[in-house]
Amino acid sequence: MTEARIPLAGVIGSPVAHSRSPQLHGHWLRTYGIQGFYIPMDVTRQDLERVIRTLPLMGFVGINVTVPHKEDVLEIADKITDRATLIGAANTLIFRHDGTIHADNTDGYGFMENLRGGAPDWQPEDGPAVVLGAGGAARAVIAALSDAGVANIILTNRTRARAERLRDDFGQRVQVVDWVQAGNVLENASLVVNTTSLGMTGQPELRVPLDGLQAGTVVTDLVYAPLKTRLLCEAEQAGCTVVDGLGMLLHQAVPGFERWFGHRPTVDDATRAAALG
């Protein structure tokens, strides 16, 4: 007699040992008894199309890709979604039963979710949103707040023609900054949203000026560790309402798991707890 193959998922990058999503996933397929393993995998740029290749021969039904490969999977990938084009990054593959490798971003998705958990009175209409760097999770958030309907969006980033670039990608609603100005943009933002590396453990701090955040304006930081960061503990004692960067995290893996192990998820407070435990 024999039995369907377990289905396997896991994540790749490199390093990889400092992720999160393990936990996640694994607490996920223990509450809702689901047969299947969730693996790190640490894989170098030389070897990455070679092992993505192999693991649906050894039963994986997909993987997350986090940093360096979230650009390079594209070209890997056998059909990719308008979203991760548009972003020029996946974070998520499905392996098809016909061989096909799909190629997806959900961190737009995650993005939105928490923001709408940890903030639900905001509005795409309030007022502008004013995102903070350039990089690959910058492009993620602006696409999600252009399709919720934010009609101006104020970027910045130390190297403005980076930010230029992504303006040049997204029109008329992105309009950029100079890094040295970016606290003056702060006053009438109605979402300010963090998307670099500064304030993360290890890394130096965000020193953008946050006396000009009011009252009442919604405050993200996608930095998860810590998950009180320089920025939303200012913010707090501001009045603002802040949303940590952990919920990001968690949302983003929703539709992943959805698609590998055929059941959806629910992002709730034993979902946070096995994440950071």
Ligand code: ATR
The other form holds:
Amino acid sequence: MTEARIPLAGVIGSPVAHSRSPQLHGHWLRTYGIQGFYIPMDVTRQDLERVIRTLPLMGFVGINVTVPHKEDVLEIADKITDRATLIGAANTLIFRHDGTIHADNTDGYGFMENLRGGAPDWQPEDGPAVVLGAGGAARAVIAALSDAGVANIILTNRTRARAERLRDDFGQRVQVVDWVQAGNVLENASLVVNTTSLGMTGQPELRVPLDGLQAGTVVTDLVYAPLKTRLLCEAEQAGCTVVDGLGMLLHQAVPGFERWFGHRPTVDDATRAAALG
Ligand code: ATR
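What I would like now is the form predicted in complex with this ligand, since the data block earlier showed the form predicted alone; can you produce it?
Now the complete complex, all chains and molecules, led by this one.
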């Protein structure tokens, strides 16, 4: 009698020690009594392709990909979903039985699920969404907002040219304003999203003037360390609905776990505690 192979998954990045994903997936594996493992793997760019091609031979069913490899894995994948192509990066790989590697990007899905859970009254038709930052995370957020039907996305970034490239990729619903003008566009926003690394532990503070924030606006930060950034604290004081960034991390992990381990996991308070613990 042959025993079933134990499914393996993990996260590839460099550095990767800070990643919360092993705790998160480990929690789900235990919760659902699934025999499987999820491990962190610190891999250099130079070794990336060789490692990824070896993993399926060892019983890996897929992996998450994090900084700095999210763009590079697209060159290794055999099939790329439309949303990963549009975003220009993948965070989830699936190793198929036929030997092919499928790449997807679930960051936008994670963002939207977190937003819907934390601000259930917010609707895409409510008005302009302001997005701070124009990096990889901003691409995923803009793709998700665009899919959800937000007609007017105001994008502002320290390096304006990067924001303009996003507008070229996503079309006229994206309007670029100068970084120094960021404070002036908050007043009419139904939603404000920080996708920059500003406000993260060890990084400079976000210095955009926030006095334009109106009660009722939904404000969310992709930064989740600390959980309550200065942006979220000031937004709360202004009467805004605030949504922290941890939920995005939890929700983006759901599709991968389901594909690899065959069980759709639930995101709840225990999941949050496990990821933080
Ligand atoms: P990610 O994939 O997480 O989005 P990224 O592509 O490195 O990471 O993007 C980081 C974002 O934070 C960018 O919008 C960056 O602005 P620039 O495009 O001008 O670099 C923004 N950012 C980082 N440090 C910043 C700072 N000190 N002031 C303003 N914006 C900053």
